[in-house]
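A single chain comes next, written as structure tokens; it is the form predicted alone.
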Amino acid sequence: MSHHSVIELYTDLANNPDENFGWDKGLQNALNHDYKDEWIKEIPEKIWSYCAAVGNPFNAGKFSIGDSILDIGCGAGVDLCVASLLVGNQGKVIGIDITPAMAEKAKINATLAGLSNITVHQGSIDKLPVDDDTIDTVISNGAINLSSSKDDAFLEIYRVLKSGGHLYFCDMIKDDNNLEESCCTTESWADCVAGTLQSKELIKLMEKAGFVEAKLLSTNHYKTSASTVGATFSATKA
């Protein structure tokens, strides 16, 4: 999937969150992924309408007060808001999204939620506008698959993480139980994520970038086609 088609689709989502795009989203989607009641109460309901999460990266590990969190492909900022609550005013949260309309919506939603420790940049996963060794934890939710070069994406994530920092991300993978089911064309997001890999292939890419303890933590109910399934991964910078 080209950058142009990604931007086109997510501009549409930014402007029309209630439109049916063929995959789960909204508050019910957040509930389905076990987003905590306390987060749902703290964050304005309007923001939850943008929740197109394919999983819950916050279940993958610990988040501490004062941490620095980077959300890659932050969309309209739902996970940015959750991360902000977890790190508190002492921490900082940075969002990156390639779609200008989404980056702008994330800024608006952070203000709407009254969260002042969030900064949002429009930029590419393949070339993050973040300094080396400055981030405690990188999260992502359904965005790494959209990178034209996953090798570069994982190298960039590794670069910005502090030593011992963590990567927790959710994304679509090929369903190991249904590999014979063919995906649709790469132009259709609704049926199949372009560039979807098997879990073992993603783990190899993380290890190639230098990560240790790279592993698949779980799969979930989320589907974008008969041959894809939502999954959660973790890895650590050596």
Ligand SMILES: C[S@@+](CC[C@H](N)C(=O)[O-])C[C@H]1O[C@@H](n2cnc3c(N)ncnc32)[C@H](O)[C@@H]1O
Second form
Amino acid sequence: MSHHSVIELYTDLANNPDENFGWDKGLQNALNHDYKDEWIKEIPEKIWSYCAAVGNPFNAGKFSIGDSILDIGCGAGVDLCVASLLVGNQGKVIGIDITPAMAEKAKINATLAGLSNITVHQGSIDKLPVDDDTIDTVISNGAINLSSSKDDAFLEIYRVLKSGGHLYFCDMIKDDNNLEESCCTTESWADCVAGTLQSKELIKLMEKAGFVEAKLLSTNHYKTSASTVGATFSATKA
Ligand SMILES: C[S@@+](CC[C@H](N)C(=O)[O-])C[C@H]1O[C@@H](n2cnc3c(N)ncnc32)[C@H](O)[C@@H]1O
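Switch from the form predicted alone, shown above, to the form predicted in complex with this ligand and output its structure.
To see the whole picture, the full complex is given below, headed by that same chain.
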């Protein structure tokens, strides 16, 4: 699977947030995932229009003032802005996205929100431009399924986390209750369908990378096809 179709689709989203891509996005999407009112008020409305969240990683665990947070597949930076509010000026937030137009948009949106502790780099989840053992918490929202190198992705996340650091991520997974709906020929990879795994497969990959306490926390209403469902996971670096 080449990155080409992924970059093409998310360049389109970066340039046209109001276009209908066939899946939920925007402010209403954030509200449906229980993003808090105080974040909605604090972060400019325009930024919420890019919200392509498939869940709410901030419900998965604790975020503290002064923490360093890395968001993989940060898109236009909605979760970067929320993370920035949670860690305060003493903390730092790094965003990585493979789509140059998205990384650019995330930088613009961080400036628009007046949040100076956010830095953004264009890069791929399976080769993170981040030093070893430097991150308290890695978050991701709707991006890991888009990687064709998920083994490497989890190894990279493990590498950059500090010992005892956490991974909290939301992603589309194959719905265990609707596996027969999954075909393989016409499903779109870029729309978060063809690259999805079952929860048990994702947990196995996390454990293979060295994570402990890797678990599925919940599933939610978000759909990208009849055979997929939004889900939230957590794992810890031993
Ligand atoms: C569904 S969007 C979600 C964006 C953002 N997390 C949000 O909640 O609005 C998926 C994002 O993952 C990025 N992405 C896809 N594959 C990636 C990879 N291999 N490495 C880094 N980012 C990737 C895409 O460019 C896109 O911006």
